[in-house]
Every structure is written in C-alpha cells, then in structure tokens.
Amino acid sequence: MQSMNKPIVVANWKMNPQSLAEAKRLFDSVGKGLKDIKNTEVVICPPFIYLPLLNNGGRTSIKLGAQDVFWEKKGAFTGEISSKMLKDLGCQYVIIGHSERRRYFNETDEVVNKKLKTALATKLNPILCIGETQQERKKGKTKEILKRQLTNALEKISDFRLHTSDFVIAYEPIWAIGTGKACSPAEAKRAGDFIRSTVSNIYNQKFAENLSILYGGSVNSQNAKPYIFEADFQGLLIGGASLKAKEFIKIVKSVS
C-alpha cells in the first residue's frame, strides 16, 4: 500500500534568479498557470532573501519553503537563519540535507539530524534529501548509503513528531542532479521501495505506508509522469526546470 497523500511538487530555485524582479515574475507566472490546480501541493523554495517578498498572505495555493535552516534557535551565528524566522516569514516547508549542502558545505548526517529536530520543533515540514553518488552507485553501495543517511538523520526523532508534521523524504540520486541523466523509473522505484522499507524498520509499517517520498534529479515535463504513475513516488523535487515557468507548470499538470 502506498501513501494516499496528494502529490507534492517542490521547486528548488537554488541560488537563482539574480534579481527580485525576476523572482517575482517567475513566482507570479507559476501562480497564474497553476491557479486551478487543486489536487497537488505545490511548494516553491526561493533564496532566503526573496521569502518575505513572495509571501502573499495565502492569496495563492502555492506554499513557501526554505532551502536550508540552522539548528540553533537564535544567537551569535553570523549568516545563519533560524526555523522560527522562516516560520515567521510564512514558510511551511524546509529542504534539509540537500546533496549540495552536504557536498559544498560539508554537512554531515549529524548536522542533518539537528536541523530536522529544529524544523519539527517549530512545526516546519521537513523535506529530507538523501541519495548516492555515481561512484557509490557503481560500487553497488546505493542501499548502504540510503540506509546510513536515513538511520542517522532520524536518530532520536520519534515517529509521533514526524506524524504531526507533513514530513517528506526526497530521493535524489546525486549523479542525476543537473546532469540531464535522469534515473530510470525502474531504478528509482527500487530505491523508493527500499527507503520505505527502511523507514518501516526504523518506525513501523503504518507510518512508512503513509509517508510521501519524492523523486528529484533531472526531472522535466517529458519524463515526470512515470516517476509518479510507474515508480510510485508521491511527488517530485525540481531544480533547473523550476526556473522556467512554462516547463514547471507543465510538470505539475502532468502529475496532477
């Protein structure tokens, strides 16, 4: 049995676009193009500085998310942003443990665990990213990596705390991100099924069955549909394609 939640499509804008005017234009175009979409949760994660300017007080069904969060509540942490600040800006979701954070900023599983805890404490819905590199995949270590990342990230977090949030896991094979080489739906399905069974072992089957697992990595409007309808994912995490309004709208409509 799979999660019965409606599909979630998350746009991760990363460090784009380069001006507020462009960010507003993109956000408004997506909002207009998806105004009639009822059965899909659409989340846009812009750079931090655009968050207060895109928060339109619920006049659109699009939800706001952040691309990262710091684990402390407040204090002398130059350049960091707390979960409470994000909540105050109207954020409902936060991406945690994205492969780029792990790679360029040396984020460990332990850091990811701390960030998950702070997000849950503030009632922000975490989107936990996990995935293997090309090298790890070639060595047949995909399951080992996914299991380690999941087990460490969820350490000492009760399923009750996760139950009370819209906790989401995003499977992102690192070798597929931004490369144009998307993971085949069959291979992605094997990873998704393994993630669900691992979560079932950590918590219980009921919790695992109701969990939304997203696929991310070189998704476009041509290949999006099979991840939902063949590979049994409950949504998508979109990078590059989310910066083109028409393309992103097509992706959302194709899985709605």
Second form
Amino acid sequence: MQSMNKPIVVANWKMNPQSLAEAKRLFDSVGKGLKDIKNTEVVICPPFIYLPLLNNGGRTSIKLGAQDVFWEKKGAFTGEISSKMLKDLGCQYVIIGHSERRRYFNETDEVVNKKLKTALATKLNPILCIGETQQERKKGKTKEILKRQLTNALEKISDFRLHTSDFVIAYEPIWAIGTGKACSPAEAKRAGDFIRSTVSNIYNQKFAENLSILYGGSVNSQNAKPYIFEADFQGLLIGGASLKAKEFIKIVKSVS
Ligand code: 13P
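Structure of the form predicted in complex with ligand 13P, given the form predicted alone:
Below, the chain from earlier opens the complete complex, with every other chain and molecule after it.
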C-alpha cells in the first residue's frame, strides 16, 4: 500500500523568527530558491502574525499554513484565532495536534478532534500530528499510542469529509523532534505502515492508500531522501532546518 501523491514538504517555523523583516527575508529566499519546483507541494507555516504579510497572492507556488487553530467559529475567546480568519488570510493548511501544543498547552485528543472538525468545515487542509514519547517507545507502546491518537482524533469524522480536503497525517516521534536524533527510516516506516493500516481499519483501504503521511523529527538535507524513497512517506514536516533558507531548499530539491 503506497500513495502516489506528489511529495509535500511543510515548514513549521514554530515561534521563529523574531522579527517581521527576518520572516520576510526567509520567505522570499525560499520562494526564489524554489520557483522552478513543480512536482512538490511546499507549505510554510509561520507564526500567525506574519501570515498576512507573507501572503503574496500566489506570486510564488509556496502555500501558507497556520500552526494551530481554535475550534469555535467566533466570539469571546481571548487570544484565539478562527479557521475563517486563517482562510481569509490565504491559508490553505493548518497543523493540528502538534506535540508541543499537546505538551505545553494540554491539548488532548478531544481538543484535536474538535479542531480537525473545524478545519474541515472551513476547507482548511489539516495536517494531523501524532507520535510517541521516548518513554512510550521504550515500553513498546508506540503502536498503542498511535492507534489511540488516531482513533480519538478521527472520531465521528467521515472519510467523505476528509476526502474533500487534502487531509494529511504527520508522524512525529516526540523523541526525534529538535534533538538531532532522527528516527531511522526503517523504524519510521514501521510506524508509517501502522498508521496507514489503522486508517484503513477506521475507514477503508482505498482511502488509506491515497492518504499522504509525512515524517517529521530532526530532518535535514543529509537525511531527508530515504523517508520518501525508502520508507514510503509522501512528505516531510520540518522544524529547525526550515529556518535556514539554503538548507530548506536543499531538502525540497532532494525529494522533488
Ligand atoms: P525539528 O525538525 O526541529 O526536529 O522539528 C520537527 C517538528 O516538530 C516539525 O513540526
């Protein structure tokens, strides 16, 4: 079972860079370096506040994504951002359930489920993040955790609703995030295959076969290729390395 979708490379800038000028510079450099890339979907997810200033109305092929979204439509929710606001700014994707949100902001599977439903209702393509901690991995609980995260996140969401968006899952083992210790392609493949078969059980085989699953966790230009060409992932989710234009461009080119 392997999806033939064109690869998708997503930059998650997290809480970086520290000024608008730097954000613009980074965005422009990446746009220039990748202007001839056609067979790869490139998505940049900057902090919310930079989104309107990086929206260049499609002058480059780079798509914009957000790092989070609130589940309510509008109203008295101080500090939150709605999916309609994101759409209005030209966002096409949104990362949901990143492990840093789960860890620092107590996002539960239930919250992730609500956010997914909101994104789908507004046709914002969700990038659902799942992954195990080092402790869970050592106890041999990786599959159990992935299955729980998937089942709860997708509860009462039909494959029809997922189909009408470009729904993407990102496998991000928490122990590999920002540590420089990327998960080996072989181990990542086992998790990716398990995710696909779990999705197949929840929905059906055809849906699972067409699903894009990304790998994330300490990806750089030296280690990127095997995840796509050996481990059956359809893309990558990049943190630290996406903040260096040259490095990010190299990664995209290496999988294109
Ligand atoms: P790093 O690439 O810095 O390990 O971060 C991965 C990540 O969390 C992307 O969402």
